[in-house]
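One chain follows as structure tokens, the form predicted alone.
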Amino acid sequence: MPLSPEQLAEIEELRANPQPTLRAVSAGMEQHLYKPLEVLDHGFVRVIDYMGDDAAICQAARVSYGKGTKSVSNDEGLIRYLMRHWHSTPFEMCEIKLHVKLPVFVARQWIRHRTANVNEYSARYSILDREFYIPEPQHIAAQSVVNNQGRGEALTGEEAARVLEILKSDAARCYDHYEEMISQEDQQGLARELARMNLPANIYTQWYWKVDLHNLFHFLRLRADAHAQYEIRVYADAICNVVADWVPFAFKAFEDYRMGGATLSTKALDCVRRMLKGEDVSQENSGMSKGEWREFMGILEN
């Protein structure tokens, strides 16, 4: 179960008691507050709190840049200008606090984004639930032959079944031993902070994660990308759905200039100019390495 009965009761209580406020409110975000978006087999993302909206971004920009933004006639145009020219500070005026339930190995990837405030469920004080991420068969894949950090073709048949059985049995056995080691009524047992070290990386943890919009966009640009690991990408996709309702102008600009755009090197730009002039440009005369050329062609073909 992604949410415990206690958490569900808390959500119902919070949503049943709205409070009047004078602060800026995003109607789109209000619809998401406290509600869980289920991710993977036991995980979720839900909004606990937020600050700011599209107007807050523009307000901060106009205070900062003054007359320099008067040529921009509306909020959407200003936000697109800020995104296009990499003016990041106004986007830092918006913040979001999320409650996330996720497998530990996903959390270890996620925590690499060090520009957020994080408070994680403590297995020193509490006993972790018997909940493990077990991939769907279509996500059980072999190592990629072209990418050292990615997966390749999906396993099938007996090989897929063999791997799934190992994942399930190892997780169950480790948790059984975890429970056996923890203090019981008839034995002294092991401290929780030590017993947890026997748990597998696919067990679920939870945390509160608070981040400003600028750094959230950086997270989403990397983790909602098609090349990101599936298990973290689905969380990023869920967050994208929330952000699109929270700050629609900013998210559309982010999609256009970051997710859908591309950064080209000096050599790549030179190749584009030569191609437009009708020149025959190849990897050999481009000045790029094979890897750079492959990525460049991938941008042009997509």
Given for the second form:
4 protein chains.
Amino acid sequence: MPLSPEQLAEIEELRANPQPTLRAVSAGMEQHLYKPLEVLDHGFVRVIDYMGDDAAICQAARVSYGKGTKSVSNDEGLIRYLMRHWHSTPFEMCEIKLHVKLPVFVARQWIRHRTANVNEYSARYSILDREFYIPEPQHIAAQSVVNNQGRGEALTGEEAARVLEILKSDAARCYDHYEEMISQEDQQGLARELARMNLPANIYTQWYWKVDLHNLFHFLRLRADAHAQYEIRVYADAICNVVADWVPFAFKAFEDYRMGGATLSTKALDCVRRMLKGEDVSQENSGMSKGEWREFMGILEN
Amino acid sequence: MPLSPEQLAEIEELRANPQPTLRAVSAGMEQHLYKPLEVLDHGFVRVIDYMGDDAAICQAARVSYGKGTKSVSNDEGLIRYLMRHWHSTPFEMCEIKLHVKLPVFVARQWIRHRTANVNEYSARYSILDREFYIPEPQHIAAQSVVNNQGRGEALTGEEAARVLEILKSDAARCYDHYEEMISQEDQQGLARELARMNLPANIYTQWYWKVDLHNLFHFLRLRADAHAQYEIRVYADAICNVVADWVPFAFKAFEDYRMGGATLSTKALDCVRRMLKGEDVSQENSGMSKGEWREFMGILEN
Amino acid sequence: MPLSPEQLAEIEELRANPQPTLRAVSAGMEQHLYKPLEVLDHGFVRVIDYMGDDAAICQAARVSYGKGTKSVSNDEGLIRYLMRHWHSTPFEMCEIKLHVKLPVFVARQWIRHRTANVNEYSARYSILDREFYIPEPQHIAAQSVVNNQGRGEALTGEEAARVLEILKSDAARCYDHYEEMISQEDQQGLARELARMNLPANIYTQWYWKVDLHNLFHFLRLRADAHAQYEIRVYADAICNVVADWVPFAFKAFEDYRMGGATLSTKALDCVRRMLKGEDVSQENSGMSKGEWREFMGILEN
Amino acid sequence: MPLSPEQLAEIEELRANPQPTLRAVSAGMEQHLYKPLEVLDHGFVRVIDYMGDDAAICQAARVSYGKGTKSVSNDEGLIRYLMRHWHSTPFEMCEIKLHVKLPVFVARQWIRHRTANVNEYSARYSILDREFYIPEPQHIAAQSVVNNQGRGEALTGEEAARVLEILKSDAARCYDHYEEMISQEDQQGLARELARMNLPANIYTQWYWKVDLHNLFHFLRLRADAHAQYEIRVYADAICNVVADWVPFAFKAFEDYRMGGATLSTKALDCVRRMLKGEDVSQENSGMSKGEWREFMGILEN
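Let me have the form predicted in complex with another copy of the chain next, following on from the form predicted alone.
And the full complex, kicking off with our chain again.
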């Protein structure tokens, strides 16, 4: 359970005091505010603030289109049109601020998305908590034999037990030593900015992360994808649930055009057209490499 | 008067319906929402939405500093510390969305600030209104004789009258021709995306502009500065008034450390130290060029 | 002809002095350096500098993949893999710097691409030249009747002649007045930062524009597209020719996966699968709106 | 010694083959290309590519200023003027690409600078080397007693020895276990994307990092500063040496106006003016807090 009683009390207090505002309000999002969605063994995602809703996307688009929008009769239709035609700026008009607790190796992937604002807990300034990500047995997976950057089946038996034991004991020992080094009892104590280098990458950190909806969708497309590492995907999945309640039209369009869609190359489109005319198309006469053809078949047979 | 009765009615309606929210609310900002602050002859700035307040800056900074912040006893002190030490990320945690109506030549300067989100009224899609910026007499200024990119005294008499007449008549004629070209009466009508090229740079456009507080301060430092062109400075000034009501501590720190401050070079600091020791320092023994020395004197004698 | 004899002499001089470098050199790009590619009636694009080549993309990708890349046997295969799987960071490792002369209304579209570096000729500081874009007769097009932000057939006869006459005479008159207002003969002269507001949007400006290859591809995908306005598309086309000579593998992959490809939605993919099974799919049973279906048919029948 | 004989041979080969180019060439930078500058115990910085030189900064600025620049008589003067007046876009016209090997905890600070392009060695895809940062004795420092995020004097005697022993043995053990877990001898082998979580933050990673000169100066101002953590400062210092050889005028201006300069607040400027008039100014009558006053005194007495 990641939150302490004090933190829970603080959340309840924050949620007990609605105030009037003249801004756009998303009823779905108000339900989420401040409440942690638990992720992994000690992590969470919680919404701290948001700006805008589905209507705000349309409002911004209509400035950009001015008087001519009557032909797009409703908000959902307009949002689907914008998503389909890669008009990204209206989606940038919504913003979300999250408080996230996550293992360092997940944070290192996450931070590669540069178009966002971040304030991370400082291990130069403060002492990190003794909290490490230890995977559940079903997620202790073997290296994939087909994908160099993926994982295969779960390990079992002794091998799994050994991995679990290593992760737990190394984390514990490293943290014990971290505490020992910074301790100021009967010694000066090592600088925190140095001592932290002894901590393994499964230790938890936390940050405030603020991003606009367009860039959030880009993050979600990559990180809620089946090829993303499981440990970041679960965060992306949690955020998807939040976004679905926040901007339901935009999220549905995102699911349809981005998450569930696929980009076909010139060659792949040509093959589809030939197939639809009844032609017998194979990798050999497709113009594609074996890898491309296999991915193309994966899309058609999905 | 830039807003029509319909627009005013819409604003009143928007302001008549407060809704409860659990988010941070800035009382000062709620007063501004939707109301246009008039700028120039047909322009305005109005706040459409905002995220965060002074406390949100501290909250984000404290995640980044964790348990160690007790020594900074209060929010204002922390905000001043952050501003003084160029800790920019906590200020990025506040966001503002403005609706701005402005002449095209001002928009062209404004858009150079890239770290913002923009949706502009599209003159490919829609027809621009017949509204042009015509300076008031006291702002019809001569080219500066000391600064190649500035202006000097106001023109007077016949020369001023002639300028005014040119600006008015050319704008009117160009707009008449714009309308003629796109008209579909008894002719096909030129494409709007082409016809717009006949319109001069003092025509008004409008956009939604969304930016975080750190980048807004950067914009304001450059554009509310005495060296900025008057026609963009008046927009920056209007926004300053809004920000002062939104995040009063942050704005005060910004005024003190950025707007009213100055950066001294190594050489300038050295001169100050020598002067304070009673030494007689002149341009000749300062190590500075004449231009630098003049600017340095400007700072000391301000 | 956009370049003066002096400028041509300068280009020849720049091209006459090769110097040795240890950096990656693209032979195709060296042919382009400094030479203007003419665009529209007075515009041009010319390459001022570049960084990297196809091999540099692979080199960066291989750091990111380390020792494991042996299975991707060659540079072209790796580049196609990266493009297909939206691995954008290796393409960011190439950079290009262009000098572009272009009408202001084109510059206003272009600048919306924020992830680039720009230095524009300053009309506050300097005097703009008397050069305006006047479309050739076949590009004086009517407003599209099916697309609110597009153009239809070329205008003909008297209407076309009238448009041409208006564009020419308004540009000439506005420029005459611009010169009159800033003139310092027998008067003070209006500030240049004010006088420029009288100039229509078809006047030419120029800038240095520097961008990485990933963001350039994004620009080209949108602006070399058939739906882009003709006057910016010709610039994008000129740049495509340059890029094809600079990074031939990357450009070919871009053409195949981006320019000639298409993104199909969940519903569209489902329809393709049903069609390939012999099912009779129509708009009514597709789950798509009429607009989506029409676009989908356009892709299949292309 | 961070580079293997194979790598050194590769560097020699790269440096043995100069090719002609028509681009701007910086003689100072050609000397650095590909050669590793050693940093810390296993790290390095090496220049892979660069674009532009001092002249390129001026060339871009002169487009932006057009015909009017004759008054700024030379390149160095113009560069100093641009730096002094915060004209940042001309400096963005130069670009550098570095290959950096650095401990993960340093990489985590470094990556917070978002306006750069990065390709990092992937520990999902590849196996990390057994290389850890172990500080030299004089850098094993105590926590600062005056600065919560700094370090004080070096530890000595038994405490220092204990720290050194912990860092070495924990790193070795964690890496042994990492190897054991991913080993495919007599077992399946844990996925690399999971096994890496056992590695402490002093393990080395590497990346290609590409950035423009303006943003590099921003990085250097913060990271070559005396308050930066030693382990990132040594990288910034190494890069400073490179930049000084690449764009000597720009670097000198940067040193004078940024690194050696200081920003004074409204209150601080007011105090300086009062002091120069002979007034006796103290913290009590300065309007500053004690912290601000202490920092102000630090600047004046430097």
